[in-house]
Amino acid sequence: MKPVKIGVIGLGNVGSGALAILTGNAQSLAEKLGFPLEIAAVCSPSVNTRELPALPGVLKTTNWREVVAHPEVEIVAELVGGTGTAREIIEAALTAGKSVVTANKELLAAAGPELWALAVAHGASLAMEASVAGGIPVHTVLRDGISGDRIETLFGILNGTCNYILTEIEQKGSAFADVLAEAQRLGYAEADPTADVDGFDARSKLAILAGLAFGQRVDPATIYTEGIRRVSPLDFAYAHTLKHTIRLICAARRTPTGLLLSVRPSLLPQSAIMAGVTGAYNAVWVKGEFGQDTFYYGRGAGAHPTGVAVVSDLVRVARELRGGARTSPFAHVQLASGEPRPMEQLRSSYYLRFRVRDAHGIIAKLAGILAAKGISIDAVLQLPNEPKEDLPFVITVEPAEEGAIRAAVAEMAALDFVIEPPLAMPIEKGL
């Protein structure tokens, strides 16, 4: 059977960890398919001045659109990010009839249906398992392994950048503008942070998930974020003596009324197996109504990790162009449309964390407000600290809809003796 020949837009880190993989692991890709992948293209612009494999009779360009436009070319993959030339890259290439794989959580988030629309009303295909947690084959479970269940409840760690900083100030006592000022230095944070960790990038694969999951299309602006730049070490003391731990969730919860979707640091038991994943490690954990818990963990970025879940997507696409059927990226032959429900309705435990000026009558002002919204106490805790003029402590509360919390704690914000707005956080006890 004669060669799929592809064509790689994109030679940064992971395309250039696909390129290796490719080249590297040809045999075994060749008998794993029945007929060889090869490389008829390769563009990036600096693809003259850099090293690379050995590519005999390998176009190599800066111009994407000789890539798209190679008449041998019969997969893209389109490793570029981004929304603007990236999507001129994807769409270009699907209306031509060559199918297109890609690792562009950010665009796949924001208009990944109609990207998929575009490649059936060409016969090609559109694959995207890169998008999301990297080495991790969540895609591929949720479309194709637990296909057969119905999704209740997915929690993920999808962001190795945030998970590398809380471990750090878990492990290290480190303040966060200290831990991110090392991850940026070594290579774990860009630049300009702010994709990471203020969770805008954890809500792009959030939003891909729940199409997988639950087959419905999410706008991420509509999914409730909060990043993690006000966890302290002194809430990982005050974690730890309730036994938990904290982590950026990614939750997805199907209720009667519709999806419940958020990115925000929460509290997990130090029992639980999302608690032990650290460093830039990610996790998914799925329940299933009838398979009920099953849990995904391993490698959320990196050149290879990554370039393996692409490569992965190549060999998929190319046995689809020699004979199988196309196979929707989202599981589901068209996305429902809905926005999540309001989060105001979630319903749990929280963590909320003070700091304050000593004074008298503190907890029994804090209390009334609680009370008044029907918000009961379980337990304050004060770790021993010196200056009286800023005092933290916490006050956890038992089960109460996020909404009623969320107006406590503007009423408690403008006290006179509260020298910041509370921290909230839920305490996940379902993990």
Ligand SMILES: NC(=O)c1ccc[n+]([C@@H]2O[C@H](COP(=O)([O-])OP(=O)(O)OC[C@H]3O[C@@H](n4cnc5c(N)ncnc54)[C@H](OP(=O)(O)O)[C@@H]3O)[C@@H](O)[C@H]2O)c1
Given for the second form:
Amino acid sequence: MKPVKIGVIGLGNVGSGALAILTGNAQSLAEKLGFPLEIAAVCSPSVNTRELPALPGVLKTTNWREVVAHPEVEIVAELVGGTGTAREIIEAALTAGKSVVTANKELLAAAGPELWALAVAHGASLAMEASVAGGIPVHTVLRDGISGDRIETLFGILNGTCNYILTEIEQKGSAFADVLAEAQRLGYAEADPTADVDGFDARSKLAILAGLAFGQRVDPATIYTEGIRRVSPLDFAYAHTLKHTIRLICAARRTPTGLLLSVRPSLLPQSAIMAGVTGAYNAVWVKGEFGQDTFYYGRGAGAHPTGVAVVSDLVRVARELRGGARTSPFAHVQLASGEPRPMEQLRSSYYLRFRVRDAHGIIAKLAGILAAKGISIDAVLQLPNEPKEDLPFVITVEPAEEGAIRAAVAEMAALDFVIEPPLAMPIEKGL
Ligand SMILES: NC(=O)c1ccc[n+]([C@@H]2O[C@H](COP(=O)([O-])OP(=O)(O)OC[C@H]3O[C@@H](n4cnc5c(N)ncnc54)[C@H](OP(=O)(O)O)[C@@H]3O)[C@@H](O)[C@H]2O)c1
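Cool, the form predicted on its own is there; where's the form predicted in complex with the named molecule?
Next comes the full complex, this chain leading.
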């Protein structure tokens, strides 16, 4: 059978990883497909100065339009990132009837359904496995592996930088700012860490997974999102006392009245399988109505793990091109629209961490506020020998609605002995 020819646009981390696999694993890919997957064109502004594998006869260009227009290219790999040029590339390729493989979570979370509609209109395909959780084939799992089930809950650790920072705080007892600076020095965190540590990268990924799992289009901006900046070594000390740990958990829960979606630091039992996910690793835990629990674990980023996801998509799309069938990258023919439920409706146990100037009657005042909102205290914890002028302690509460918790926290934050607004984190029992 005739080879399928590819154009690769963007030769950074992911692009160079994909190229290395396409060239280094060509024989095995051809054996799987029954025909070769060949690179016809590569593109990046620095293509002429970059170290690349030997690519005889391959067009090297700094102009992505030449890749899209290349007569032999049937699949374009968009590995530039962002929502500007990347969108132009994808739209131009699809409009020309060429299929697209991308790793771009930001763009696909924002405009995935429109891009898929464009692909369908022009008889092309669109694939995005690498956009979430890098080397973990979680799209394939949701689209094919467990598509027979009805998903009830999905929890993910989807940002390797945050997971690295949290586990360093946990293991070394260092402050967030120090760990972040070290992560930046080692290249694990970007110079501008906002997208990672404030949860925006993770919420794009959760929006995409919610589409796959529940068939609903989710605007990332509607997902309740809290980053990890406020999590301190102290929170880990208290979490450990409660036999829990803390991770940035992306959660999607199906409820009878809609989806509950959040990205936020959360307590989870040390016995939970997710608690063992440390460093830059990612994981996804899915609970289906029929098949119950499944768990997926692996590297969430990196040239080769993400490159494998890109090349696997190229294999799938090449097979579709020669076999004639197309599969929606969202697992559903069309995504329904709808807002997620407000996070205030979440019912959960909570961890409330305080920093106060010690005085008589503090606990009674806080307990009074909680009681007035119908919230029952589960435990009060205080580590020994803490300074009285900046005294940390923790109250855990029985399951209550987040709306009541937020109202209580706002009231408590205004008390004169409270040094900073209490930190509230849900305690995830279901994992
Ligand atoms: N890094 C990861 O582990 C990872 C994991 C999962 C998903 N992703 C996603 O994968 C995509 C790429 O990420 P990355 O980490 O590989 O980024 P990167 O290292 O910054 O690479 C981006 C590449 O795009 C090229 N580029 C920029 N403008 C271009 C243009 N106008 N025309 C053609 N090429 C252009 C750059 O060229 P020059 O180098 O010549 O400037 C560079 O080669 C993003 O959507 C990202 O979210 C990344």
